[in-house]
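Just one chain is shown here, as structure tokens, and it is the form predicted on its own.
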Amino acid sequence: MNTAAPPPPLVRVSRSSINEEDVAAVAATLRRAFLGMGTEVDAFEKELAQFLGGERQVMCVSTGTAALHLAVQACGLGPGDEVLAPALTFVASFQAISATGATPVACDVLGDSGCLDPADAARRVTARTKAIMPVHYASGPGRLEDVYALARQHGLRVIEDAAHAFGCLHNGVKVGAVGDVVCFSFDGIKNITAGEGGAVVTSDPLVAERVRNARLLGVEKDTEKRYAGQRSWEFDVIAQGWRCHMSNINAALGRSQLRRLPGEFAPRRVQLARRYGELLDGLPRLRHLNLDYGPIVPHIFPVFISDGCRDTVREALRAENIESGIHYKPSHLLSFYGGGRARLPVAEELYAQMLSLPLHYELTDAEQDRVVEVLRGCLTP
């Protein structure tokens, strides 16, 4: 007779919420004739820009990905140029370069944000350095001001990778309000989900021409035609385009999402966020980042265990049945980016101590409870 203790309830580091109003949104979407991209899209992207506040103009694709990729190729860069990236982001950001034939370049971070360091990245600038994407890292935008001091003394575009920051305050107006290009993914464990799916927000008409273009596989002004609840027949195309727009269906999920950010979602995770600096503040050979929760609604909770122990934590969490992650194995070490032939010694260190614990909607204090019992049982003498 087997009489093991069952596991303990799973602690997911993250997931999805969804309720019975976004499950009727999606639904009454299914029922028109039309599920591509229509009239749902139109709608997604306007009240994007009645939420960010100002005058933007918002082109919703198909992934985060998507946006940082076709806002890379909108800005006329290609082969032979560069742009520069912090080490410490998710591989999407480098791909994205890349894929336009453009050359990723990367550059250190800062150690008490994980943000690029504009220093390192002044280092790295070239004549042939094009764009600089600075990306939000846990959704804290570092030193932003620096980043664009730079690429206003080199004449560079600057590519937001604010893929973490939706939602989120900067200097007391929401990130995407401002800046040249800025993109925002909508995929499932985001601030918002889409289901899959991200946006490309500037001010720059012809960013956004040459953005709305692209997703449709470069087919002129199709995007009016769709919202119209039509298609081009005739037409013309006179750049490399792909698919890469965005469904009405995942458009009706990121409306009724939206609609839940501010009285839901944003308020829970600063919840928790501010939950876990008070409960964490003091445990030994830990730290966390010191971000004003409130005003950045955070989409992960990273902290930073030194002495060799992170692995430790990491195990002792599993055997709880409490998941965790690792946001990220710097860029420059992966093999297509280099395989380490640059030395960036402190996204290394950083990525030898990160890990990042449960933050979700729907985490319990509980739950939350239980991770920090863990930690505490392993870093407290």
Ligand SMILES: Cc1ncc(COP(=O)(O)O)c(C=O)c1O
Contents of the next structure:
Amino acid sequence: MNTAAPPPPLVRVSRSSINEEDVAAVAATLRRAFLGMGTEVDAFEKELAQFLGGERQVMCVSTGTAALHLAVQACGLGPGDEVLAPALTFVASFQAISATGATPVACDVLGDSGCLDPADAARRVTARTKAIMPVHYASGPGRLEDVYALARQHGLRVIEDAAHAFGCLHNGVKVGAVGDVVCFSFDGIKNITAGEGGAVVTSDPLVAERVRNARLLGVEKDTEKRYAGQRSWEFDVIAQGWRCHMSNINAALGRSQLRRLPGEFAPRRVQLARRYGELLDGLPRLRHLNLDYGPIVPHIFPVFISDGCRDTVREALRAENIESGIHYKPSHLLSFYGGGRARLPVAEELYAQMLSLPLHYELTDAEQDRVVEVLRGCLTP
Ligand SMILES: Cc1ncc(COP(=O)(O)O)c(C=O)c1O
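Alternative state: the form predicted together with the ligand, after the form predicted on its own:
Below, the chain from earlier opens the complete complex, with every other chain and molecule after it.
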């Protein structure tokens, strides 16, 4: 007879939250049986534009990675061009740049925010530098004003990787409402999900037009036809395109999730992050980002554990059936992006210390208490 106690219930580090309205929205779209890109995507784009204040052009695509890739391409970048990006990001940022043939140049980050260090980036500007891709790490903006100042000084495009930052405010203005080109992700675990999805947001009509065409194999004006329920039979193609538009199914889910953001997702994520802050403050050897939660709606909650204790804590969480994450292995350490030839001390130190604690809409206070209890057990003398 097996007398071992059952493991405690699993605490997920992140997860989607799908309710009956989400299911009904997707089911209604399935029943209409127009599943490709059409009126649902059109409506989602309009609602996103309205959410951002009504002035911006919004183009939905299949993933956040595709949004970044098409944004870099639409800014006219390709082989021979360099794009400055923080090393501490999901590899999607680097892949999106290299997919165009341009070269991602890894920059160090700031220890207090994990975001791009504008001074380090400035030192890496060359005659080939054409753009800069700041990442809203853990949903914080970092020193975005300094990034834009650096871009103005050198005539660079700014493509914001705001995959973590949908629904956040910066200086009282929604992320995406201003800025050169801003890209969002709506993958399964983001602040809102479309299942998979992403969006490019800009006020630049040329970038917008190029993204619209490039997402549909470069077929000119295909978007307008599809939104009118038609197909393009006679058309021209003047640039390389990809097949990375959004489907009506994903858009239906995205629309439903957007409705849930202000009343459900945003307040709960903010509440959980503030609660982590209160419960963890004062614990030795542990630091958290201490962001301005409220305006910032956190997608992840990384903490930084010093004295080589990170792996012990991670193991202790695992033993209690609690997942944790590492956001992220810095991209300059990956073989394809130099395998650590460059040394970026701050990003590397954060990498050695980081541990992302569970954070998602459905995380309960009791689950959060279990997480904190393990941390206290490991870290208090
Ligand atoms: C910082 C960052 N950039 C880009 C992406 C790519 O988004 P997607 O997963 O929608 O392709 C992600 C997704 O996790 C991300 O965290």
